[in-house]
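This document starts with one chain, in the form predicted on its own, laid out as structure tokens.
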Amino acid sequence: MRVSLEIAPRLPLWALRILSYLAEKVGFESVWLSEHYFNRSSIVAATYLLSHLRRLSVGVGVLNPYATHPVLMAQVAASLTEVSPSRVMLCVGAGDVSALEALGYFRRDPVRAVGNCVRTIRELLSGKALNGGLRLDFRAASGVPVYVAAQGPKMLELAGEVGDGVLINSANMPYLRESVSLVRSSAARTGRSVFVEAELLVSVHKDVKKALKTVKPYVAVILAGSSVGFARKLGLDEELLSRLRQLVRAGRWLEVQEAVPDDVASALSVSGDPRDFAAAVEELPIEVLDGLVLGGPIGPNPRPAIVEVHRALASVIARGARSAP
């Protein structure tokens, strides 16, 4: 079982790299950087943890089609892979729809842009000239493989098809299995083998209260973009699906913490103390699983945190799962 920290670039980068040594010492075999507009830029911070990091892999993404242009994905992975061959791995998803719209950007047939968007990457990748002189004038020093952020059927189904790999997004752990399920059913029809991660929001703390207002501000970026039949899935109504985009467009994250139900947080993240994340993620269909991406704020405090669910983990670790992409 491959377990890997995922880290939003809102800190400055010395605070990322801390936090990554901190994750490579303790076990965690790779990082994914989290792209959110307003944050620092993940394909800056994977340049620079790649050139400072011995071991762990870092992950870009996710990237979507509509604001990043599949060349220009190529372009940043291949590049990377001269900064740190073999350590490289890019994922692609439809993006948050709040967030694009906020950018002048509009999603239009999101399932299908993603996946010509991973065909794209990967012909060029491995050498292609495209029609329209799409290409790239040099080689990569290694492979990368390409994932898809999936959360809806579609889009599971499609990861299933074009990904390397798959991040099934942490808005799905109440349907984990039956999304593990769309992933492998789609490989399997065209004899593909996909290594399927499940990301989780993960606030850890000894005050329980504490861990569940921190993670608030994560499940209400999900929410926001989510649909409204998801959101009714989970008893939210319109009116406070609607009042949540509003306040994550506007960044007002103490009013966010009061919005969302407690409930509601707790059915989309493993928030509590140390041995409550232990044993949330033992009643997990990990068998299922090839790997688990521990996102979101880890707890009040990260490096406690980050030490605390490796520690929790090691049962689940030692189970083994097969290898990565």
Second form
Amino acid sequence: MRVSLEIAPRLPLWALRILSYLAEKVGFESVWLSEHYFNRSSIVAATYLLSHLRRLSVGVGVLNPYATHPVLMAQVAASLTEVSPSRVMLCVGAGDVSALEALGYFRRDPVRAVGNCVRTIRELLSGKALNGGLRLDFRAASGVPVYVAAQGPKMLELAGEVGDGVLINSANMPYLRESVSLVRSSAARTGRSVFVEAELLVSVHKDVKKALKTVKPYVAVILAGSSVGFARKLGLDEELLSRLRQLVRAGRWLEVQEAVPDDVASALSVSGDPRDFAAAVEELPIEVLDGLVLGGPIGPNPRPAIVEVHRALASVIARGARSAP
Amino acid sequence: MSSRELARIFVSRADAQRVAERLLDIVMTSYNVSLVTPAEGEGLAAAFESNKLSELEVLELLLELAYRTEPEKLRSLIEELGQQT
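Moving from the form predicted on its own, what structure would you give for the form predicted in complex with the partner chain?
Following is the full complex, with the preceding chain placed first.
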């Protein structure tokens, strides 16, 4: 079982370095840097961390094909392998509806767009020319696994068809087993093997209320970026979804903390004290997963929380699994 | 009391490392973390990686940064540790 950390580059690069170094020290295998357009660049942060850390793999993503051209994604991934070969990962997804709208993009035909994007990146990274002869003028120093971030059933099936790995979003946690099954079935139909990782929103603190309060903005961002259909599946009313979108877009985080109901935050995250976290992890369908990605705030105070969550995962990690792509 | 004087007191404490980590947490979780310059942050990161957070110069830097980003939290911590601000 590979255990990774996801960090949002809302912190300065030096602080990301401290948290990543700590993650490496306590035994995490990789760090994903999430991409949000109003935080620091995940690509720049990845370059920085790859040059400072010795062992951790570093993933960029989730990038989407609407705001970043697939050729640029391939260019970034190949360039990063020159910073540190064999430690670079890339994740492609449909993007956050709300953020894309704010930037003026329309998320048209996301499954097709993501599928084409992954295929294009793979062709270019392998040194091949695209139709029309477009190619990178340099070769990547190593392979780069391309993950697909998936939430809905069609995207999960696509992930099985084209991804080296899949990150199943934490907002899908109540349906995790069903989601993994969709990916595995799809991969089996195409004779492929896909590394399946569940991405969990985590907030750990001895004060449970504080842990829950800290995770709520992250829950709101995920909900604001989700489809109405997905929200319905979770039993959320459209009025709440619409309000969260407005608040998230305006960056009114204190109001977000008031607006997200406790039960919704609890359902979509693993929040509580370290013992709550350990118990929740035991409830996960670990046997069908290849990896866990712990994302979100990790805790109101992320430095000690990183140590606590890794310690709590000891029994899960010990169960072992196949190698990462 | 200056940050240098406070750092001299804290560096001799048996729990100097713990104090340094609490100061680091105050800075890193602050909404004002952007007030830390990249050069100062790089210094903290290097000290963290080489396990030198509780050395005199680093403690002094941490105190200065905690004062810059979260003066009230720093005052509470100093009082908790039995010192006068």
